[in-house]
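Just the one chain here, laid out as structure tokens, in the form predicted alone.
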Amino acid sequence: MKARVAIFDFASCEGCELQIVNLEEKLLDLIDIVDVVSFREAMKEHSNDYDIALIEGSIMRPMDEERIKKIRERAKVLIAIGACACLGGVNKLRNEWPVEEVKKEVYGDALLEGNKFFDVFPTKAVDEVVKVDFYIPGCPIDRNEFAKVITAVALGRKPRLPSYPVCVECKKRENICVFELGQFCLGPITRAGCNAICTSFQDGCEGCRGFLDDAKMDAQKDVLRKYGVTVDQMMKKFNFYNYRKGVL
């Protein structure tokens, strides 16, 4: 019997979803595989009946907690897609400031008092809320890599991400390092798996993919010391996508 797989989406912009109805024809392999019993983003059907669910978004509201729990309850396997799911992402930023200033500077006099969809608390990743069985990570995240996921998760095997950092795609592609080109990277710390997409552009790594779990954070400051960057400068990179993760 195939896998029964659900896609959920909390905050966020749902690009994630786009990803997956981007691989297109290779949709065809992966429904051979999983029956996909709701999807909102491609579909009109519905089931609460699944083994696995996908997340995409961040935690921000009780009646967001409340939902993610019960998604929890009925699944066998939860995966966490991008980086709002995996870390927080671009939402926690917000944390920044408190959630009254928040709520007033984005609704002004649009703000009713006692409406739930106001209700808001510091935004969380899925898994400060509940288990996360797995992690798809990125912004977007790699349409290729989340088939892999998928397929390795449906047919009973751990799916594994890569455990080396961005700097080792950009060096495979042959791309001159963006520090010489006056760019700010977080490459020495980031996962790979993105294929090293935005500094093959000459546009510096923002750490979408999070952190590795091993990241070299004194010779990430030692880089940073020989190219002159400040302390301001490294914060607002550090805490864009990993927001208070990145402490040197």
The other form holds:
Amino acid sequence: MKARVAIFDFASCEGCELQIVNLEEKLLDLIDIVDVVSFREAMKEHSNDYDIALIEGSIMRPMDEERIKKIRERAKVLIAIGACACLGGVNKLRNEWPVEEVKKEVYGDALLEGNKFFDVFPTKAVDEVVKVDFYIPGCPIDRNEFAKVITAVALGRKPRLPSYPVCVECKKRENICVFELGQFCLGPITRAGCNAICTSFQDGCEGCRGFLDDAKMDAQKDVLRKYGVTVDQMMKKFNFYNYRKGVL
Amino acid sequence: MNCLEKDALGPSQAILVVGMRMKALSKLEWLKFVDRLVNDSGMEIIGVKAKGESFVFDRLKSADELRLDHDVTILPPKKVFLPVTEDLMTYDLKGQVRGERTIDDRKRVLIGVHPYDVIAIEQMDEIYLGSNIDEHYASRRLNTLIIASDIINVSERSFAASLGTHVTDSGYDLLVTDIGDTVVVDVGTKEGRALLKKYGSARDASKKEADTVKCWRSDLPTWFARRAKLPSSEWKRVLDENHDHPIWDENSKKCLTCGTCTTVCPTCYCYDVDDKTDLNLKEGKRQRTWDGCLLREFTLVGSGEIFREGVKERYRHRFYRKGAYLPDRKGFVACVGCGRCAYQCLPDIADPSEVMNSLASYNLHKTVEHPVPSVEHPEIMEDLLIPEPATIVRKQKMTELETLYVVRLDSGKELGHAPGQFVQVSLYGIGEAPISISSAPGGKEFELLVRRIGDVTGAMEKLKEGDKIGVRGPYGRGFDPKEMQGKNMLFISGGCGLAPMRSLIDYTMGHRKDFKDVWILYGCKEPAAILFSKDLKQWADVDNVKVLTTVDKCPDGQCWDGNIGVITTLIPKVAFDPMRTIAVIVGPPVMYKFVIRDLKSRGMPDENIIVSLERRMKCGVGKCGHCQMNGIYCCIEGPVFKYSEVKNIPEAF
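Given the form predicted alone, state the structure of the form predicted together with the partner chain.
Entire complex below, previous chain first.
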């Protein structure tokens, strides 16, 4: 019997779900090996009976928390997809300020009292609320990696993310190091798997796939200092996707 | 300064014999030659092209893309023979599982290879073609002609002149030197001569042209800004003497472990293999990709153990591999001084000349040697990496974690293994895992005891009798029962270490007269984890065979009236004559140290202790690098070793 898959979004741009739609003809292969029973971005139907839940987005509100807990109860396997779900991502940047201040900045004097949609707490990644079985990181996710994780789950193989940094994939693509081009890059501490997409277009890595478990932060900071990056610039770069994970 | 203006020539080692085989083309004729290759030869022409301010080897579309003034390319030309990622085979998951080899035998010409890279390719040839020929490498390599080029601009981090690799007189079909208006061509092989004749119109080089090339080569060392103080012949000695030098600690603290140094290296040859299944779950490809010893999971095995986890150990390993282990094994230092690692390393700690210079000036004189046991490796003639189809004949669950599989090759041939050898079991779409053979040699069926621990072993458990698997092997050095004849045998195993041991015990039981007293000591975590209990009982019934078992603990609900305690608690219960007894130890990594200590305290000589070691055997044929313990390949020199062979190997225990 085919596994039943449901795709849900929380606070996010839905770009990762778009990546799934962007599988194009491969999408037909996907729906051949699994039954997609809920996918708001691509279909009208919805079912609460599923085996695998794919979660995009971060958890911002009590109502999100309730919803993700329900999904967790129903799903045998829960997979976080994208930086917002895996790390909290850019949504976490607002944790720098108290929630009330953020609301005021964004909504001004609008009356939000008692409106549950605006009842927010500091942003959380999905695994700060419920157990996550597998991760497909990135902003947005990489389609090939998505296919790899799905085929692994379907074949009963544990999907494994690369445990090495982006530099490996970047060098394999024979790129000129972006440090040589006068930029700075978080590639040496960021988990590979994106096939060095940004650096291949001469754009320094922002760390959207999260830092490696054994990221060599001190060595990375030494390198950034050597290339004249200030503490303030470093902090901003580290925090962009990995809020307060690169403490100086 | 041009040496034509001088009477005395430079150091003689830098001057190569140039004589009758020198040809010359005008610049225009040279460009025409390259264009004809591109347009008329039907071959794929790969040459040096600009990429931004750097250079890369890439497919040429016309001669004007070709650069001969490059200092160094980002990646070495080895990528043509051992692509960054390549398909080894395709497999089909629908219906009958089968695999088919993918071979790339396209004819190619590779233009602009600097001498140090030519020498690096010769080293790669030694690895991939020297023994256990890798067909994927061979088909690319043997179908490629190399047009080397002399260095015109020296890379700022290269120290090739110190190693003598700035020039070469072998390894190329043609060697060109751009001397301005003219390109001088040194013909290296008859294939090179034929290529030049067919697509170019070259004349004999004049004496002046030949002299210009000669002078260029002799002057070249003066253009190198970087020097290694030590000749490469000294690297091994200096490394052996500086195993505990503070530089390993200091530099590794700055290391990003990003793997750049190994990725850009022209002599690094390690690889990983992974199955990539199509999203339709019908077919897929088994792919090989470059791997590097600086990366954390390089030595990870199924049980989760990482054998070389420390950054210092990984960082040091790279230098030893190049400067000590390969000189031992193949007779050359696996560094050609191209400077790629030095240039690309962000913290700037990868430069072999700098590290070797530091070691040379500060010698601790504490020698650690890493001898490689001399083992006769039988040449593997089959397709190295393509599994043979085999069938699971019977399947028997042994414990919660372990299952015994009886397997037969579909070809009907005997596996032909020695006790202690292993096979690579392949499940397409999942991958490969090394499994030791637990049955005695002989017969068309062989037995594999498999612990459910990773992807392959987990998926294997779901297979039924009659299902297909892929098998490569047998591999490795097994036990040599002939050497043990006439001795008492003391078998000491822990956990699933009994599986490879069983092949030897069964052999011993089958040749009972050849051996004296036999003791079998076996330890497990708990009674429920005991393997081969039927065998243990049978062995105990044989004359002069004593079986002692122990468990670490007996949890509630399990039954046990035997010994409780770790395996070493059994050793005092055995009265053996240490000089006339061979001890064979197989168990989890933590076990060896303690068992060996206790045996030695009983006076057993190192030569009488035999061990079988677990490492990440990925290829099984001594190439992929994952199973290395210092200079030793566990997959071909092991997994069975005499303790005396490995006792001083720092990474062995």
